[in-house]
Each structure stands twice: as C-alpha cells, then as structure tokens.
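In the block that follows, a single chain appears as structure tokens, in the form predicted alone.
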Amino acid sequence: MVEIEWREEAGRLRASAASEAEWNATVAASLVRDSDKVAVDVGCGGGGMAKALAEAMPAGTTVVAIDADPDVLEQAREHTAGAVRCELASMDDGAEPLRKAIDAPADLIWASASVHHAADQQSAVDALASLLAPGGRLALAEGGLPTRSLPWDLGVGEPGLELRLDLAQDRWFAAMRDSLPGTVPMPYGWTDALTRAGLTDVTTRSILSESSAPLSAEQRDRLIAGFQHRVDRLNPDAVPTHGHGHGHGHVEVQEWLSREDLAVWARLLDPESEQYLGRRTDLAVLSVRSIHVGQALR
C-alpha cells in the first residue's frame, strides 16, 4: 500500500512554486483571455500557477487557489502573499464543495498534476467541468515525457540507471492509485475525459524546457535534490513503513528499485562521494510537459 503525506510535501511544493516560475508565467499568459473574471488553481500546491495567474489576469478581476491539504495551502497563502483567495476544498468531495470555495463560475480552471489523486479521475474532471462558466477552459497539466538529466552511462553501475528509475517510479504510481479508497481505473487518455465532461475543442499542447550542460549550481543542486526526493520514496530503507493519512510513503515495505541501484544512488546522491553528481559536468534537464484543454459550451 502507497500512501502520500501532503504535510510532508508542503515545504518540497512551495520551492517548486519558486523555482517554477518562469514557465508558470509563460503558460498563464498563453490561456488569460482579456475577457477573463474569474481563474481558479485546483490542487496548487505551492501556489504557483496561482500566483502567475494573479499577474497574468487582467485588473479587478479574481483567482482561486484550492488544495486539500491545510498545510500544503498555507504556503501557497504564503507565496502568493494576498494576490489570490485560498480556499481548502477536495475534487474527491465532488463539484459542490469547490464551487462553494470559489463563489462564481470560472472562466479558467487550471489542474497540475492534481487529478491523478482523485480516486475517480473522470468524476473529478466532471466536477471541474461543472464549475465553468459559458465559454470557459479547463486545463489539466498531466503526462508528457519522463525528464531526462542524466547520459546513459554513468561510470557506475549498469548504463540506463535514470531510465530504471522512470520505471520504478511509474510501478509506484500505479500501486499509489490502487491505494486509493473507491478507485476508479480510467483507461483512457486525458482528451477523451475532457469530452466525455461534454467540453468541447479538446487539444492537447506539449511544452519542451531545456537547459543543457554544464548547468548552474543553483539548477543542479535543484536536479540532485529532486533526483534525491524521487530515490527516497523509492526506497523502503528511507521512509517509514507505517502511517496513515495522504504520504509519499509507504504503509508496507515494497522494493522498486533493485538494491544494486539503490547501492548506486546512495554513492551519485552521496557529496563525500568521488561519484557525486554535483561533480559532474554533463548534466542536464530535458522536460516535455502536456497540457490538455477543453472549453464550455457558449
């Protein structure tokens, strides 16, 4: 059993809120309509888009940061710093609870990376539907392409260790969504749920970031601690095996990660360590991040 403890990843959500920012702006500015009043961030986590949404959104107008974890919207309430309302509501408690927490119909929904937690992936895109208003988008942030930092062959271990650790990390998401009381499968691809949630002009559009080697010492100690928090959630030695509530952790011990990577991880992710990865030269980040949107009808 895979659980997650959102208290745990307030602190991890709001520096990716900061270091963020850029490519928040640029999507916030491509989906603002001049018409806009009212755009809402559902699951914000750090408050990110949220705050971007702010700057892009024209004057007078209102946005709404939504998360159901109090922990998690506190630093959002904070990095946001009074730009946008936040409200403490769940997609798995269905449309109500949400459309009381932002107040009017949105012209703009915006969801990253938040559906995917719902037990029922295509209820919870029915209740955002349901909160638009005529006209109105809604945009989910899921999928793309695995992020590739790393050659295929480090020196150490068996060549293809980033690509082992996609794999894992997939394996876990799946058992992640198992865990999840009354799942749901939804065996199809984001376009057709925002159909089936009767928005229409559904298009899919992928945005590529790169930042190529040798990369900054603030980028790479970035890329080493995100690699950090992924081989540690991964690993049934560094968290613990027992808990409740919503954790990247696990309930039962689970190996996803065979103990010879693990061995390898410990030495890249080690400073101490001759394979440190902060020493390396080669590193880099390649992203390709999907954002599906679906409209109301007029």
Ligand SMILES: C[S@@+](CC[C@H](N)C(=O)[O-])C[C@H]1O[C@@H](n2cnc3c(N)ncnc32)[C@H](O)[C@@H]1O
Given for the second form:
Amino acid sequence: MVEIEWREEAGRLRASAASEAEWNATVAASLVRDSDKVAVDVGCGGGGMAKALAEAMPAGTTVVAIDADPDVLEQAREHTAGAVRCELASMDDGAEPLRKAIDAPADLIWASASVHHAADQQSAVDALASLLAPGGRLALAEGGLPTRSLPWDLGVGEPGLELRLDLAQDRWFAAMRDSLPGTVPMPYGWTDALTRAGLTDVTTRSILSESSAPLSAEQRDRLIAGFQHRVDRLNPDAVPTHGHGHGHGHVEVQEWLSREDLAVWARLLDPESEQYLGRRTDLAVLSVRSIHVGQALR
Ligand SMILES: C[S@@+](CC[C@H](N)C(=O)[O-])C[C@H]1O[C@@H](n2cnc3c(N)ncnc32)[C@H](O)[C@@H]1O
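Shown: the form predicted alone; wanted: the form predicted together with the ligand:
So here's everything in the complex, that chain up top.
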C-alpha cells in the first residue's frame, strides 16, 4: 500500500514552483495564444505554472489554478499572490466540479504530473477535454526520460546507483497506482489518451534541460534535497516527517532498494560523511520532460 499525503508535499511543491520558474515561463510563452481568454492549471501544486500562465496570458484574461488538496492550494495561492484564481476540485469527481471551478470554457488547460494521480486517468483526460472551448488545447506534462545527475561509478557501492533508484521508483509508482481507490489501468500512451478524448492535432514536444557540472551551491543543494526525498520515500526505515524535503508515509514495510544501496545513499546524503554528494564537483542535471498536446474541434 503506497499512499501520498499531499499536504505533506505542500512545502516541497512550493519550492519546485519557485525553482522551475524559468522552465515554466518558457513553456507558458510557447503555449499561450493571443486570442486566449481562460487558462487553467489542474493539479497545480505550488502554482508555478499558474503564475507563469498569468504572466504569459494577454491582459485582462483569467487564469484558474485547481488542486484537490487544500494545503497545496494554499501554497499556490501564496505563490501566485492574487494573479490567479485558486479553486479546490478533484479530477476524480468528473467534469462538473471542474467546470464549476473554471466557470467558462477553457482555451488552454495545463496538467503536469497530476493526471497520473487520478484513479481513472482516461476519465480525467476526458473530463479535462470536455472543458475546452472550440479550438482550445489540453497540454499534459507527463513522462519523458529519467533525469541523470550522478556519474555511473561514484567510487562507493556498486556502479549504476542512480539507475537502480529509477527502477525502484518505477516499482513504487506502480504500487502507488495500485493503491488508488477505484484505480483503472491505462495500457497506452498519453497521445492515445488525448485522441480517445476526442482531441485532434495530437503531438508531443519534449524539452531537454541541462545544468552541467559544476553546479552552483544552490543547484547542488536542490539536487541533494531531491535525492533525499526520493530515497526517504523508498526507505522503510525513514521516519515520515512533515514539511519540506520529506513526505510519503509507508503503511507496510517493502524493500524498494537493497540494503546495500540504502547504506550507500546514507553516506552520500550525510554532510558529515567523506562521500557526501555536496563535496563532489561532478554533479549535473540532465532532464527531458514531455508535453503532450491535443486540440478541441473548432
Ligand atoms: C506531482 S504533483 C505536480 C504539481 C505540479 N503540477 C507540478 O508539475 O509541479 C501532483 C499534484 O496533483 C494534485 N492532485 C493529485 N490528485 C489530484 C486530483 N485527483 N485532482 C486534482 N489534483 C490532484 C496534488 O495535490 C499535487 O498538487
């Protein structure tokens, strides 16, 4: 059983909203059209994209940020500081609560890493598609490639540590989906989901972002906090704590990572250890995120 307590993620989501501001601004500018009147961010987290949309949209238009968790939504409300209308609604409740929250046909709906938390992902995509104005676009930021940050051989433990973390996270993700009440498999890709929802001109654009070594102190600290979060989530011995940098509670003990790898991670993430990642000059960030877009008929 893997359940996510979103309120425990609120601080971390707010931090990502701030650190991803540049990426969000670039993507928002590429998606918004001059004629757009209403843009929506569904499963908005800390409100990073909602804020970027508000900055990219023409003057006098509306941006609505929607999330199912009140504590997360509060972070979005603070982050967007009045530029965006924030509404509580869940994709698990069908189209109507979302339609009420938005209150007008949407020209652009953005949903990043949120539809994969809906119990029935195709129903969620169908619901979002039904909220579009004629010619409106639904953009789903889902998937891409696993981020690469560490050298293959770290000089501690078995080489390939980061690959094994990705694999463990993939198994954790499958268990998370299995644990959602009323979960429905979606055994096809996001472009098919958009097409099945009746959208046309379905395309995918993948964006590569790179911060090469050596990272700045800020980039390095963010990377290490990200690893800490991912390892804690996969470590049955980690005591779930509230607030920034930690989060997912475990109901039953399951070994996602080997004891050996957990011991290596403990050394890499301990500032007192000689192997602390923060001492390395060869950390980098290479990431590829995919955006799948479909358009409603005119
Ligand atoms: C992984 S976070 C992504 C946040 C943000 N979109 C981003 O890309 O950084 C998933 C977000 O979706 C929200 N969420 C999860 N299930 C949802 C649902 N059924 N309806 C609406 N929002 C949901 C969570 O509260 C969380 O804010």
